[in-house]
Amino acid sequence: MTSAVEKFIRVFGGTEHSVLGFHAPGRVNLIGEYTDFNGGPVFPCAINRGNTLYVRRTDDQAIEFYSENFPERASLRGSGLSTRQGDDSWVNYPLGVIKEFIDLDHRIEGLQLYYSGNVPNGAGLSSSASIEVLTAFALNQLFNGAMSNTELAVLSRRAENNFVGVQCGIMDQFAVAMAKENHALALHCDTLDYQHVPLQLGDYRIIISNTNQRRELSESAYNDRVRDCNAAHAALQPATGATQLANVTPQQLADNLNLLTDPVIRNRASHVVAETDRVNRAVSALNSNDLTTFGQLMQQSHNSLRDLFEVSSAPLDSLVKHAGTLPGVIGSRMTGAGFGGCTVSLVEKDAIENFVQTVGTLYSKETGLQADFYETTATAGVRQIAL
């Protein structure tokens, strides 16, 4: 037996019968930061950071849920099935998932849940969507769902949206069930059309700083942006017969300001149509395998979503800036829904040390936090593990 399945046989007692083990990565998005919900296009890669889940079929009614990294059990039946838990419980993120099956009707009963992982929560690297589609995945084994993985991922952002209660969009669940190694995915969220791009990034490596911030109101204020994009999507759309926000192309934009008479509100649009157009640059730079055009746009990404979507904060800010200084460094930005959470820096391999420890010593005196580094690769999305 491996070692997770003795701790499996710890908690839940029984034998390493039955036992099937799953794992889903999280997810760094490289660039194109609150494109996804308005229908544009993202660029994310999975990381060498994940979640796993062993499970077990059992003949109780009961689903039992158990994780490395929460105090809170739950065993729940029945109506409780469907129903929400505390705000703050990570129990939700599993059942949102439980409760999508339960309404396509299938029947889902008689499991032990048992989640570990090593993504940050609340970093930005999408723990919440690993834990989603890594529940759908192992459901859809388990109980013949017979669903594509592109199916499982809008299966999982269903959960975040109508169960959990945070409107995201299709990028992070996306990621996770479609990831492939050694490649990003180029995903235009409107239409779900995607294509694997090859990560050839010669002597530069992908760096995650975590600021290590609390992150305070990010579910609400992420739903503020929502609805800050809805407006403006309503006001343009008259004009321009863009059937979402990212369809605006920055001429139709330009011609339009006057109609958003609301400073926020054209701030939010001028970020959203800026950043498609710098995701559709990007993913041209990285095929060409102009990584000097690619890292100018990230640090044009994290600059709007300072100045003009208003997501990054005092900790974001200063690892970008402190990173931006140092040579063997051709771009860096916030990562994620903002409000704390981590940067993405391209970092050459030889200058990876001296950007550790400078960017955390700089970054601690500023600050008063300390920063965590990680060095990641592309990994593959969600599949099943052997025991």
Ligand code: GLA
Given for the second form:
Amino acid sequence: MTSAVEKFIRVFGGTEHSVLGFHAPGRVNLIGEYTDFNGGPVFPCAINRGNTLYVRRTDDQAIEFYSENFPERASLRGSGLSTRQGDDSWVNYPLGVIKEFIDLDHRIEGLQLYYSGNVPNGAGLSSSASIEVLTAFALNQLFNGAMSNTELAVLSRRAENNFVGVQCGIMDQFAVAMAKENHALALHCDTLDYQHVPLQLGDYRIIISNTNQRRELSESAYNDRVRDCNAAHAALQPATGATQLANVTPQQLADNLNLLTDPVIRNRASHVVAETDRVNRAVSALNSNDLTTFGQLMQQSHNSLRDLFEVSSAPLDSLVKHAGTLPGVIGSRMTGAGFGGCTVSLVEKDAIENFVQTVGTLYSKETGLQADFYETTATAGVRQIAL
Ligand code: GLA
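Next up, the form predicted in complex with ligand GLA, please; the one we just looked at was the form predicted alone.
What follows is the whole complex; the chain from before opens it.
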């Protein structure tokens, strides 16, 4: 018996019989921030940190929730399965997914769920999407849901929108569900067309730097950005015919800037339109092995998120600034929703040690915070694991 199953039994009792295991990664977004809910492209990959779920069906009607990472446990049944737990409770993530299954007329009950994981929470690496997709994938297997991974991603996003209350786009759930080892995912968020692009980085490696900054008000600030983008789209739609903000071309935006009288809304739109263009160029650059261009586009993306979309923070800017001064660093930017969280950098393998030391020291001096650094490869999406 594996030690994970032993831990499951310590919590829920019984034997190892009929315990199943599943794994879902976190993700890092290489480029394409705040384009997803505007119908634009994104370019994430899955990372070597993730969540694992051990699950057993029981004859009881209750669903029991346990996590190694959070103190709250829950045992819910009946209408309790459609009721939000406390605002900060981790249980809302799996519960939102369960509710989506119930709303699709699946009879979901009698489960013991044991979660463990090493994606830092609230750090922009999709710890919540990972739990949602992991739960959806397991339920789909256990209750013969017959849904594809794409459908599970869409369902998981709905759970986050409706139950958790963050108006996020599809990027995180899709990346967690559909990622492929050694590839990044070029996803068009309007059509959900995607392509797995080989992540040929030569001597470069993906380094994630965690600000360890506490994120405050990020959910409401995120939803504010969604509102700003909707306002920009409403103003531009009649003149451009664009069905979503990311479909506005740079030329159309330039021709119609006068329609965006509020400078904040104008800045938001400028970010989304330019970021859309940057993602398309970054994917082409990677396909033609032009890492220098890829790195420059990452840098431009960061500057735009800082100045126009205003979702960066002093700690994120500090990490990106210090990374930019070092040899062997080809690009660095904030990743995910921002307001704290992580940066992603492409660093030459022989320069990583110096990167971690120098950026770590300068960052601490400037912010008084301690950064963490993780090297990652591009990993596979959600899957069942052997126990
Ligand atoms: C969060 C959301 C995503 C996306 C990013 C910003 O990760 O969950 O849908 O909007 O922020 O690019």
